[in-house]
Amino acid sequence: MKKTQLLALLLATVFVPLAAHAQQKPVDPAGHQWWQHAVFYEIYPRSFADSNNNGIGDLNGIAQHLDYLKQLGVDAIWITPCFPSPQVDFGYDVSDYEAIDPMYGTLADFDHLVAGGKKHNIRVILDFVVNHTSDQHKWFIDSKSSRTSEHRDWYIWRDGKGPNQLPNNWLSTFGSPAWTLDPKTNQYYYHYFYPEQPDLNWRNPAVEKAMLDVTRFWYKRGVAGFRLDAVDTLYEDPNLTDNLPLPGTDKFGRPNQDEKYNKKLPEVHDAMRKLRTVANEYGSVLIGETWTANVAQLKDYYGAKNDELQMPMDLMMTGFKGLSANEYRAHIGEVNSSGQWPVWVITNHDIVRSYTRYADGAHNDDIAKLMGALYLTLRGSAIMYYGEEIGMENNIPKSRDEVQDPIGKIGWPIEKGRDGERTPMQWTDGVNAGFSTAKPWLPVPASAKTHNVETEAKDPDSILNFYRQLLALRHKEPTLLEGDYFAINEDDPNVFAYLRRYKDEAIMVVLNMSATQQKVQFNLAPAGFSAPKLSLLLTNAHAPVAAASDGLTMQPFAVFIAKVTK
């Protein structure tokens, strides 16, 4: 017998199973937008699908696998920069707002790829680089030929203090001084990232209306929205004033900073506001890369009249330590508490992946399971990572010789960048993980040949099933999309657990963040639940779950999802 119809039998309830794909939302009854309920995807195109065999990914690829987007349950993919560029900092280097860099294919594949998403009901979200561009962008190529040019406005130039000093003390986040010397010029100019990604003039109304008409642009092209890089250091202080040093020293070994006076300042909020007005025209959504270090910075970025972003992303638990569920419930119950709608992340391509951050050594597919369980519940958005749901883990360069990123080329040892978390997608224990033939243009982890999606396709208890089981569930339960969040067991410091409610009804997620078994002991009085009936609805659990009118025993990282009737 399996273990879902044991765990039936043992609730006295009747398992229904889900379908192997997330079925068509109902019509909301609350008025939400379509991305408040939706699913969003990252794509890092240079390692999803290569779709002619040269070890690079590209955009026919994501086209060839729409099939597969579609039955996992996603609504929507985020596909980081795919605009021409030297890639120095691997597409974040833009040199063209408007075009496709030729390594993905042509406009005419993003179209392609666009018109295959509207069949499959998946929208397509750009990201958009707003805070800079390449240096060998048109705009910045003008800017420098000389002091009087066209464009020279557009960029952040200065004088330094003095011979051979620069105009202060701002560091770059990627490892040098802020400011580079253009001797033509004899001018500074300013680039928070790169030297080869000088930061544009916000300030300057010409930049501003240019970088409108790209949105615009791209919303013609049947884009249904952006995702905003590096929102935070859209503008500068105009002063130039000197940032406050702060104790300690960053992973370059340089002097932290108070970063006061390049980043976060009031005016990112009138750029989000003008970017909105925008997106309005077209319906499309805003999605903020927002660093915060609390929720009532995280809820400025949606605006006053709520006339700014629509999807400030929750980083923060990407910066968790570990698995606590007070920390958790602690952060989950705050930002609920803000009265906007939440968008959950749990990794990136600048982040290690979930996977390799939370695993014991032990319990790491349960683990995996787990963390999508947490993120694909709870009240509000949520942005996945390709590879999340097959249990993708980092693939850390061994040596610097390795290193594909800058970041890490510069900061080794201490610094490894980013290639870990941007090693080419799983699809097979193939060949090069069945991602192309050609050697791709970075290695694929040993663990490809155990978790990849043909593989776990297969196997009913794998992540990839239990991901499309509960994203099924997500879609399929308007409990999942319209109903609010109410935190049981608060003292529990190992499980933590949460009631969706709508109606007359509720789901209860259950989750033991702790190696060692649990009794969980439940109230759902207070909730509206004396007497309240389970049906189980998902689990993780490789033995029957011990129910009782009062609680549960939970196997070390287990999941219990149930509807909870009157």
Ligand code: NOJ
Contents of the next structure:
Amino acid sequence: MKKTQLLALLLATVFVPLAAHAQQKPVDPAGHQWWQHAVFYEIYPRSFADSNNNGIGDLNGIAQHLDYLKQLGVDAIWITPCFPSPQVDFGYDVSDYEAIDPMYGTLADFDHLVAGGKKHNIRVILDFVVNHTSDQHKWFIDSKSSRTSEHRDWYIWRDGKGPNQLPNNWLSTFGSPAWTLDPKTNQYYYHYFYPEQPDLNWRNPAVEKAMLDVTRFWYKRGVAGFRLDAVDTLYEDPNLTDNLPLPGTDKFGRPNQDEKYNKKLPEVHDAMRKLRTVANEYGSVLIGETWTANVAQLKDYYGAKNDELQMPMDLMMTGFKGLSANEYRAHIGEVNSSGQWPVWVITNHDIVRSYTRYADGAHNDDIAKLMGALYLTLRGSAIMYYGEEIGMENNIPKSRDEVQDPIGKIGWPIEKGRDGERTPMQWTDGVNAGFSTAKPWLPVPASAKTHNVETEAKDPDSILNFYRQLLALRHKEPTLLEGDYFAINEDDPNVFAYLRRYKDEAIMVVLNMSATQQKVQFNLAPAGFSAPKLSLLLTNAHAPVAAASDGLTMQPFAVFIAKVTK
Ligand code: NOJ
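So that was the form predicted alone. Now I'd like the form predicted together with the named molecule, please.
Let us now look at the entire complex, which starts with that chain.
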């Protein structure tokens, strides 16, 4: 080998990987990346702000509220799909991955939003629907056109087992069989979601390439990363083995089944690694919609070599029933000792809002503050859902006729759909909560009169002001970003308490998860503080709080956050 060739080879092996990570600059001496310090804010674009007053939110509406988001303390927004779509699943049925749905604006509006975000130091994350397209996507239209079309193998087509028989017993999670017959070519196509959302065939290298190219398209436009939709449904068993039945029926009345052959196949991790390689080229972050039954499963999504998702969402807490100090303590302890960077989520556009899930009728706002204090003071990244910061509640449709989300129509009255958690952002106590002058696509609940940005901004005790203080603390106190997690008072079944320890100090978070007053005593010596001094940073208490020699009195659902020094 010539000297120059050798030099070129050396340069390629040494400098390519370095260049690939060039934009992943740590933001602190601990080597953390920006997303590890960030608070992400999920925006459902139909419902956030309607700049052209047609009843549906849009990108310019988001851009007009960047000041609000900055003041709140948000570092990045994740916008659920805003690409052209027939809107069967409100954007999760994409018909063109490289454009903006005219309902939401134009590519120029998108660029304007990204530029505005840059000025506000707010990054933009898009939602990438990796598992399926719309049946109106040009790839599927071609795929369907004949058995020999160029894109035939971009989707999953199979013959029925026999006349009028489906290829196997798999079910769509949205209430139908997972197979739909196309009469023209007399084959079935597979769809884990609605029939209008055919699954892509990720085993076809052309599909994989096209999808990776989509991410490049948006990275080049300044997108800071993606939330990857439904990743565990990317691959299916090519032999179409039937799933085994499980006891009981689902919310659509169908026998349950163990989705062993059409979910969480090991190949998912290959796809995650490939998406990550491209993300690394642009210094971008990948967030996963990762539904897992336990922490070990969640750990898998980071990749054996930390080469898959930087931020697989921990969605497990969204399934906790009620508030139990023991349950949260056990889960959070386990996540922290798993060695990965946690990603905390308590609600989103598919889940009943946390305000409604936890409300007890007597302490609703205090509970909303307590939940905020929980996931925003833990070690890890946090993902908020729009409206959590003002205590928005679910507005569940009263009748089937009102329902917009198709699963609510199919599954009524057991499954009422997801409209309830997707209602317009409540900006004021005025008409349509200030979201739009036109009739909004979903109705605003009566509670918008009290729980809205304008009203709460004026009330120092509001949920909004609590969130603002909480996020300000997160930005101001390095301990909340860098500190370790150290559980204290571990045998208390009512009060969940922990320290975040950093250098010589700590921040103590005490959360009374019960509806009764609790007296709490602390022994912080095992945590390294034998004579601790406490100074209050934030509380939701309605009267002044002080730690007395006999302990701290915590009112029902009280939050006490204090600095601990030696
Ligand atoms: C998960 C999304 O969060 C949900 O809203 C959507 O319906 C399904 N994936 C299908 O894309």
